[in-house]
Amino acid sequence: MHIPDFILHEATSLLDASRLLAEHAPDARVLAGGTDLLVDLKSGRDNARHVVSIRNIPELQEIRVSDSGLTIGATATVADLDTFTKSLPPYRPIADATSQMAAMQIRNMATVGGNIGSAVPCADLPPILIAMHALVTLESTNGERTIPLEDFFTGPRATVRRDDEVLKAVIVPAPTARSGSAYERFALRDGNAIAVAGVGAGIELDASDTISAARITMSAVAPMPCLVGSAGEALVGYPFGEETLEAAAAAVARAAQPICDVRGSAGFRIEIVDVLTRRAVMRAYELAMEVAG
């Protein structure tokens, strides 16, 4: 296999690359880490004629915190991310699944914005940052606009993106005082696998400890990663406890729809995700109880 013939584009600005993708559309395709497109072309996948190349727009590149919330540019690298992270406790979760993710060298190029934009079911990013209320911001020579990640995908490699739109930002509001998050992941083999089945949570307490609000996510068992809306009701206003636990975990493995293939059959993804949302929801919480104090 090789890389079929293409003509490449350097963008440097975002609207103009905004400008290059409407001229070239549908035929065009949004360069950042390369670690996914240049597969799929490879592949035969994908056989776009024109790729714009966004690498060298420096404000995408970025990674700020402010009392609102964490903006992470679109070009950020998954290992940039998870530095960030891990340095800053209200947004540790999110290295749940930056730590995870490929091997080291895929995460030195690899960026948040191509995790997100290429719609893969088994992506990691989406069920913690979906969990965490996470906005993505859609940029174009006709403006600005910002969604809930949960509404972006619409089906495998597929999402709301328009042919003239960059993936400029993705934005997490801050934690409110009593919360907590995690991701739980499964995979054949540490590094280089992708996940079997991934869970996101992300819990809220009142001022009695019951469960006021609360957001359960899956990848890898559906079409796109996705909210479970059934599971997030089958914890607000109780107690956390076995019983609730249970409630959310079936609530999930009821709305997965899991493929069969060499890396697990469809049973077998459903008890593995009943299991992560229990470990999910149970990291949430007392990580939540933690910050609680």
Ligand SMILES: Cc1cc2nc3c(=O)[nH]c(=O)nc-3n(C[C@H](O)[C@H](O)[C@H](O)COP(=O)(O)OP(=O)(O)OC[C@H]3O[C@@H](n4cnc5c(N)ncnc54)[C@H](O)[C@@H]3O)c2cc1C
Second form
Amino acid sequence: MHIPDFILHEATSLLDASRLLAEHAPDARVLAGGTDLLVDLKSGRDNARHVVSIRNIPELQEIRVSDSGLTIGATATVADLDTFTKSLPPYRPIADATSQMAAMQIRNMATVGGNIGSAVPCADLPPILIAMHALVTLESTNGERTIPLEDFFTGPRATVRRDDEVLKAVIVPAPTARSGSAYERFALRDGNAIAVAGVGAGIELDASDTISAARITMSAVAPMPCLVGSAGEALVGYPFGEETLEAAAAAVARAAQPICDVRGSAGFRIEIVDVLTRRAVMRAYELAMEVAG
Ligand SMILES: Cc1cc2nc3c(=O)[nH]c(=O)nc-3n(C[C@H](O)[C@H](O)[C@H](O)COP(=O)(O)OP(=O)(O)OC[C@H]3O[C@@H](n4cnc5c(N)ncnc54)[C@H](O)[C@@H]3O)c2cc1C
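Alt. form predicted in complex with the ligand, vs. the form predicted on its own above:
Below is the entire complex, every chain and molecule, led by the chain shown above.
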């Protein structure tokens, strides 16, 4: 099957991209790495006639760190983010996701903005980024807005992004002292297999090592990557231990709305999220203790 004809527009700046999107809305799509979009155009899932490439906009490619946090340009590749975060301890939990996604050939093309922008339920970056309080910046000719990443998704392949907005950057605030995060996923094989289930965890400890804040997220077992508020509540105010782990895992399993497909039954996915939650919370806790010294 061939990709149907479309008109390719090469945006030279963010504002140029926004103008092109507005001009051709609702029939225009942003093209970043193309690892999702080109598949969708070829399969007929998407039949947009205008494609606006943002690949040659230098400001979108940057990853930079400051005292306040990490700013990841939307077209930074997953491979670049993997290399960057592996050498930067506070942000290393992001590499839990980048190092397991797809295969190296895809990671070299796939972008961070594309992983978020496609808004598929099984995307690997949102769970760890949401667990780490990430924000996304959207820009259009009407200005810029920044929102928590968990508020970006509204359903499977659906987001709050307006037709003329470009996802500009993801901002991960600098982790506080005595905090740790982790992402655990299960897939049917190591390379090029999307997650059957994924769980992210972000934990903060107070001076007596009691859990003072917790963000637990899930993917591939809900219509969109999301925070599980009840799982965080099951942890906050308690010391780490078997009972707290069990309560958090049970909360995630209760909140999950798994599908049943070739990768696994709904029941199997529920069992998997229980295990993944325990592992993610435990690793996040161990990291928080390590940071606390
Ligand atoms: C073989 C294979 C294996 C894969 N394995 C995984 C995996 O293990 N885990 C995983 O999470 N994903 C996986 N994917 C999916 C895909 O590679 C990722 O989601 C990737 O990060 C998408 O990025 P991209 O730059 O290629 O996006 P594109 O295909 O260019 O775009 C994807 C969507 O997002 C929109 N978009 C892109 N950038 C922006 C932006 N800046 N602003 C607004 N909208 C934007 C596009 O319009 C499009 O709708 C896999 C894909 C393939 C083909």
